[in-house]
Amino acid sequence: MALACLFQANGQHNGAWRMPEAEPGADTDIQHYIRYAQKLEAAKFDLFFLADTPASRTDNLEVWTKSPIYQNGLEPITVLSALAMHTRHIGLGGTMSTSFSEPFNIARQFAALDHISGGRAAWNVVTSANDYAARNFGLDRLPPHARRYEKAGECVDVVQKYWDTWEDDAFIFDKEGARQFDPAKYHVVDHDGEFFKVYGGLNVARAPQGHPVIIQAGASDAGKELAARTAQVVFGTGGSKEAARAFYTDLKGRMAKYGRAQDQLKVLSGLNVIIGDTVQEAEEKYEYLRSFIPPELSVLYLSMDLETQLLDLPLDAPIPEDRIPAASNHHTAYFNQIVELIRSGKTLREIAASYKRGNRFMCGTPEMVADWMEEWVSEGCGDGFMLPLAYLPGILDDFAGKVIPILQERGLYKTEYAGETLRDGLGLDRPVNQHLL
């Protein structure tokens, strides 16, 4: 199975930064990122991943101050380039929005990261999912969901054209003949589409991986279609085995029409774990972590993902049906998850406390976690896991020191990295330059 870490400086849980062991200022301390990337590499993780949004919150700041996520952090490409200098094997993935970035810039930055890292770069394709980002770029709100995905599809196509500007052996460095490259192996990018019109080429040699790995996370029909056509890694959704298996089967079933083999796309399911020597110890750790979350912060996150206002509602009453918007324009999977919770009749307090943004969250012993992961993969629910480690360093130490050895003993996880590139490690083919097909 493949393992990735969704990294946040002090952990992904909204209360992690308040724990005694949390490091103030870690969000902008590159040495902190380096230390954890090296720890993850020592544990043989496949991917170090940074989520991102090109925005900060501009309202409800008295509540947002209780959670630092996206209010203070370093830009992913810059961080990953630094990490490339201090790691050798782990993949380096980051988010860049197709809604607010030009294809040339995306292609150039990720190609450069691939060269710097020796073939370990991965681009997480997102359309952005909050209006804070839209307002940073002169818009009042995001364009409609379907329209954003249409643009994203064209953007990926143009980026891939740029990545194939040069054939692999185009640069010959013939000093005597005064020919640094073979002009016949250069291909102009000439694209005139609905969203992008470009004529030019990428000014860096083809990347070590040919194309950096493409990651995608959309759970909507448009998102799954884009992933089936273009992605090599997808962050899976589904809170139950049945839902996850349905997502997995649906997504991989779409690949054939694009001429793609199913093993060329890895579905990594979100998994949040709290580990203890006993279940009771793990549950006590979880309750301790939850104690750092004020109720109003949980309600604010719930409001954000439901795309409506909930802060004015009483905590100990159900959420009225008329507060549910007609449809989601941001995160479809999270929206649907919340609607299901609302219709279960739970109170706002109960929903806010239990809502986990689509990830499975379990408290258990190392053996229980390993058993669950083994069953999940063997039953066709995913190819591995994306771990949004709740708090650091505790969860990483527990998982790396106690769960991974069990998986390795069972032959379910590698003891050494395979090959030199991220594609090698994930068993992905290196793409042939489209001009040679």
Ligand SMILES: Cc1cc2nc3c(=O)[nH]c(=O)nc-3n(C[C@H](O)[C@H](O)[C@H](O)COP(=O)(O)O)c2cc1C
The other form holds:
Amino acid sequence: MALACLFQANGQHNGAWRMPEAEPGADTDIQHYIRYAQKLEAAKFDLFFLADTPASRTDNLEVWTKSPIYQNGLEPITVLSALAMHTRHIGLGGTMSTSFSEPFNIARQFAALDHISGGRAAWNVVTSANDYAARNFGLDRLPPHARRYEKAGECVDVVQKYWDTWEDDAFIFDKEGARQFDPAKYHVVDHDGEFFKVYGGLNVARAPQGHPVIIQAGASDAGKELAARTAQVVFGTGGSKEAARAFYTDLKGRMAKYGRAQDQLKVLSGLNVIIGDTVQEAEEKYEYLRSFIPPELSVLYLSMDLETQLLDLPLDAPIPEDRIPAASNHHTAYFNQIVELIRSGKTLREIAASYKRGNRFMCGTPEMVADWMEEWVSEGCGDGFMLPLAYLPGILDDFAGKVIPILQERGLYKTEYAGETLRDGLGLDRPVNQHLL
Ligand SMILES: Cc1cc2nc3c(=O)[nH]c(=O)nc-3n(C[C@H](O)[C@H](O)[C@H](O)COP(=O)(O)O)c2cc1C
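Form predicted on its own done; form predicted together with the named molecule now:
Below is the entire complex, every chain and molecule, led by the chain shown above.
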């Protein structure tokens, strides 16, 4: 099974930064990132992943002080380039938005990262899901969901065209003949589409992986369709086994019409673990972590994901049905989860306490976690896991020290990296240049 880590300097849980072991200033300390990338590599993780949104929050700042995520972080490509110099094998993935970046910039930066890292780059394609980002780029709000995905589809196509500007052997460095490259192996990108009009080419040789790995995490129909056509890795949100299996089968079932084999896309299911020597100990750790989150912060997250303001409502009453917007324009999966909770008749306080933003938390012993992971993969719910490590260093130490050895003993997880590149490690084909097909 493949393993990715969603890395946040002190852990991905909103309470993590307040724990005694959390390190103030870690978000902007590159040495901190390097130490963790090396730890993850020692544990043979396939992918170190940095999420991103090109914005900070501009309102409700007093409440956001309690969850400073996105208020103070380093830009992914810069961090990943630095990590490339201090790691050898682990994949390096980062988010870049198709709504707010030009295809040339995306293609160039990820191609450069792929060269710098020797074939370990991965691009997480997102359409961005908040209006804070839109307002940094001249818009009042995000364009509609469907339009964002149409643009994303065209953006990925243009990025891939740029990545195929040069054939693999285009650069010959013929000193005698005074020819650095073979012009017959250069292919100009001449694209005139609905969202992008470009004429040009990438100014860097074809990437070691041909194309850096493409990741996606959209759960909507449009998101799944784009992933089925273009992605090699999909981050699935957790949920029940039945829901995950349905997602997996649906997503992989969509690939055939694009001429793609199902094993060329790996679904990594979100898995939040809290590990203890007993279940009770793990649950106590989880409650301790949750104790660092004030209720108003949970209500603010609910407001954001339901795309309407809830901070004015009483905590101990149900959320009125008329507060539910007609449709989601941001995170479909999160939105649907909240609507379900509202319709169950729970109070706002109860909903705030049980809402996990798509994160499945599993509290258990190392054996239980390993059993659960084994069943998940063997029953067709996913090809591996994406771990948003809830707090650091605790969760990583527990998982790497206690769960991974069990998985390795059972032959379910590698003891050495396979090959040189991220594609090699994940068993993904290296794409043939589209001009040679
Ligand atoms: C594990 C994971 C990581 C994500 N990382 C990002 C991110 O870095 N930036 C972002 O804007 N959205 C991120 N998303 C959100 C999705 O990419 C997607 O935009 C969102 O789910 C809305 O699309 P949908 O309506 O198709 O589900 C992430 C989602 C998941 C599950």
